Structures are given as C-alpha cells and as structure tokens.
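Here you get one chain, nothing else, as structure tokens; it is the form predicted alone.
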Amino acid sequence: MNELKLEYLKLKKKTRSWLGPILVFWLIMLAFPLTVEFMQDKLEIGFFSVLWIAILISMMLATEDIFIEDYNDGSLEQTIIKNTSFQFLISIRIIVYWLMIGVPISILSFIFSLGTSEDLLLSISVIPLSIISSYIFLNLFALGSALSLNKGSLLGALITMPLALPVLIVLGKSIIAFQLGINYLEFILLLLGCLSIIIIAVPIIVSFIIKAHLE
C-alpha cells in the first residue's frame, strides 16, 4: 500500500502527466461530430472508431514520460539496488496512471457514447471494453517506454503500435457483436484473457529493460 500511495502521489504532482492524456481524449471526442455536419443524423457511424483510437492515443501520450524522469534524476537505479521486486514496483506504477487516467477516460466514453447513440445498454457496454482496452495499451505503450527510454518516445511507439492493433480489431468486432445481438461477452473474456498475459509478462519484460539501460 506505501508503494500505491506514493505513485499516486508523484503522478498527482506531475498535472500534465495524467491531465493531458485526458484534456486529449476529451478534445478528440468533441471534435469528432464537428468535422462530419453532413452526417449529424448517423454519428453513431463512425463513432466508436474514433473513440477506441482515442484511447489508444490518450493511453500513448500518457505514457510518454512513465519512466524517463526517474531515469535521468537516478531514481530508477536506486529503486533497483533497494528492491528485488522491481517488476512489481512496476505494475504498481501502471495501476496508478490506469487509475488516474484509464478510468476517467472510460467514464468519458460512456458519457459520449450515451450522448451520441442515446442507447444506454450500448453505452453501458462501452464501460467494461474502455476499462479493459485502457488498461492493455497502457501496458504495451509503457513497454515501448522502457525500449525507448534513452531514444526518444516516438520509437517506442512506433514498436509497440503493431501489438494494440488487435486490441482495436477486437473492440470494433464486439460493438458490432452487440449491435446484431450476438453475445459481446465472448470479446470481453478474450480482452481478460490478453490482459492477464500482460499484466503478467510486461512488468516483467519492462524491469529486465530498464535494468539493461542501467548496465
């Protein structure tokens, strides 16, 4: 719990770090219905495309700094000589900025959802995949992280994007699932199951990374 706390509360220092990924999402969603006049009447169209990128775009940007400022000030080192569980100082981490940044996204994404389609089962639905979805890119987008951590975050980005691809392929296939009335539940407990490999195996992949940066 000391561990939970105090990355909440260096996140909570860093305002931009957890505000601008979600000042992002809310921007994107606003615009969305903006740039298609012609279409005001069938927003729900191409309304979940864009919300699912969002996020991907949002968990991206959050993550950008997720590592770098601990790597140049030498906390990263001290935190590994101190602790053996590095990699679960790790997933702590990644709980905090999904906490502070995936939820309220996923709050967001029901609230946008509900004022686009007006189908609150829909927009309920939406909750569970924006939870889910926030938390995998999170994980992936904090790997690239650790890959680029001395190289630039655009090239961790550009490394790990291939890998959330099937995440957005997934997430467009259950909103059409619960469209044509097919049971969407079978999409959820695929995104569970990909998301308890990777909650597993990154913070250990990540900690074995930031450990070869060091060395």
Contents of the next structure:
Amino acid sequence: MNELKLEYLKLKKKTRSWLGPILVFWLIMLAFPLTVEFMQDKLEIGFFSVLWIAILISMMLATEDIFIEDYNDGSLEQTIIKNTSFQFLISIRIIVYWLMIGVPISILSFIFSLGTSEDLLLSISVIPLSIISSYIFLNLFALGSALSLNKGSLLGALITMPLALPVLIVLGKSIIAFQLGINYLEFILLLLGCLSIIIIAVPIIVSFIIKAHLE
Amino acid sequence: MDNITSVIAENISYKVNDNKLFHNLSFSLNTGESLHIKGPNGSGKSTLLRIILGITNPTKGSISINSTKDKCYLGHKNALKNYLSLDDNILLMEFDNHPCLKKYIEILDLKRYLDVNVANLSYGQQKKLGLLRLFLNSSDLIILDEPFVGLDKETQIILTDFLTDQLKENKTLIYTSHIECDIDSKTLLLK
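Could you switch over to the form predicted in complex with the partner chain, since the one displayed so far is the form predicted alone?
Full complex below, order starting with the chain above.
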C-alpha cells in the first residue's frame, strides 16, 4: 500500500503528466463533432472509431515519461538495488497511471458516448471496454517506453503500436456486437483474457529491459 | 564484535567492446573495513561500484556479498525529484518516520528549505538532501561514488565523521573519491 501511495504522490505532483493526456482526449472528442455535420446519425458514424483512437493516443502520451525521469535522476538504480521486487513496483506504477488517467478517460468516454448516441445502454457498455482497453494500452506503451528509454518515447510508441492494433479491432467489433445484440460479453472476456496475460508479462519484460538499459 | 567477511571479489574483469577496463581484480573486505577505490577518470571506478551493487554484470569473475539487507548507495545522481519539495522527497525515501530525521535535517541545515522544491535548491543543498539516504541508512554495506563532490568543508567533515562512526559500528564501506578524506581505508588503485 505504501508503494501505491508514493507512486500516487509522484504522479499527482506531475500535473502535466496526468492532466495532459486527459485534456488531449477531451479535446479530440470535442473537436470530432466540429468536423462532421451536427446531425445525430452523422455524428454516430465514426464516433466509436474516434473514441478508441483517442484513448489509444491518450495512453501513448501518458506513458511518455513513465520511466525516463527515474532513469535520468538515478531513482531506477536505487530501486533496482533494493530487495523489493522490481516487477511489483512497475505493476504498481502502471496501476496508478491507470487510476489517475485511464479511469477518468473511461468516465469521459461514457459521457461523450451518451451525448452522441443518446443511448444509455450503449454508453454503459462503453465503460468496461474503455476501462479494460486503457489498461491494456498503458501496459503496451509502458513496454514501448522501456524499450526506447534513452532513445525518445516516439520510437517506443511506434514499436508497440502494432501490438495495440488487434485490441482496436476487438473494440470496434464489440460495439457492433452490442448494437446487434450478439456476443458482447464474449468480446469483454477476450479483452480480459488479453489483459490477464499482459498484466503479468509486461512488468516482467519491462524489468528485464530496464535492467539491460542500466547495465 | 568479531569481524566477518562482508565482500569478496574474485578475478573481476570488465571490458567495453574490446577495451579492458580492468582485469582480474580480487579483494575482500571484512565488516568494519573500508575500501577506497582510486584511479584516473575513465579507469572504471564507478563501473566497479555498479558491479558490486549488482547493477552491471562483470565480463568475468564473481562478487559475493554477505548481507541480506538493502545496500546503501549514493552515486553521481541524487535520485531526487525536482518537482517535489524536500518534505515530499523525504517521504519518497521512506524516512519520514525515522527517529534521527530531525537531527540530520538540523545538522545539514535543511530545516528552512523543507517546503522548497528541490529544483530551487543549489547543487550542494541537493547533495545534502541526497546524503540523508546515507545518514538514515540501516544497511550493512555502504557504497559511495564521489560523496564529497559539491559539499562545503563543514559538511565534508560531518560526512567523514559519520562514515568513521559507521565503520566502528561494523559496517562495510566502499567508496571512490578524488577529494582526500581522513577515513582509515584499504586502497584499490585502478589504472
């Protein structure tokens, strides 16, 4: 619990790091209706595509400096020489990022979805999808950020972007499935299955990558 | 208290690409002993410390450390968060409830800066804050990379006295320093 509290303290004080991605998401979702006609049916076309891509981009921005600051100021070295599990600390950091950025964005997703579709059930169905997908994206981009630790965050994002594409496909299919009344839960379970693997694998891989960078 | 072997290094070698930084280094240290690693810039002093810490793997050889506690390490970087106040940084170091915290805050003359962001402190003051990690440590093995750099004469004396006391408490000290200090140490010279 103490680690969770300390990670929260660090992120809370870095306003740009947590508020920036939320504002970018908010701006994309606000700007989207301006580019199409203000008619219900026109707005609904493409809304969910924009929503998932906005979540993807926000998560990419959120992980931009997830490890680089600790790498530069020597905190990573201090963490590695401790007897505490490094993988555990990475998991905690990703959870805190998700709670501070992913969850608010999921709530905003619901609000924007309701405002656009005026369909409460459909908007409610967006919540679990955005909550799970934001967590998956955070893990994937954290992996990218670790890979390109001293080479700029854009490279890492480009490397890990292909891993996020299947998730985007599943997200798109989930909404269609919900609208048609078929297999929505199966898609949620599929995403949860992916997440359960990623939650375990990513911190382990990231810890090895960071140790290799420090060497 | 009996002295027991704390650190044993056997035939440590390290090379970067094909350049040998050092070759077949061996030494052992008992508890209560100190090792001063000396050598010119680029001779591999910091690398050797990182090998002892387990951050870097040696090309050849092995290190064994007889302690289960966390190691205390101060490197060139102070591991401080610039955007946080001194108070918050102390919280991050998990020393906020340490019984000796107030004492060392007073000794290092940091009390009036507790609410100040680290970014607004001078290098020396940041270094002093970093020293709290050393002064409040509960480790058996202390590893320091140029600990005297950036410190005024008064703080250098405080640090030297502290390290001498730590050795009396049977802790093991390994350090590099270009600044001469009055600590009774073995010397390892890297060329």
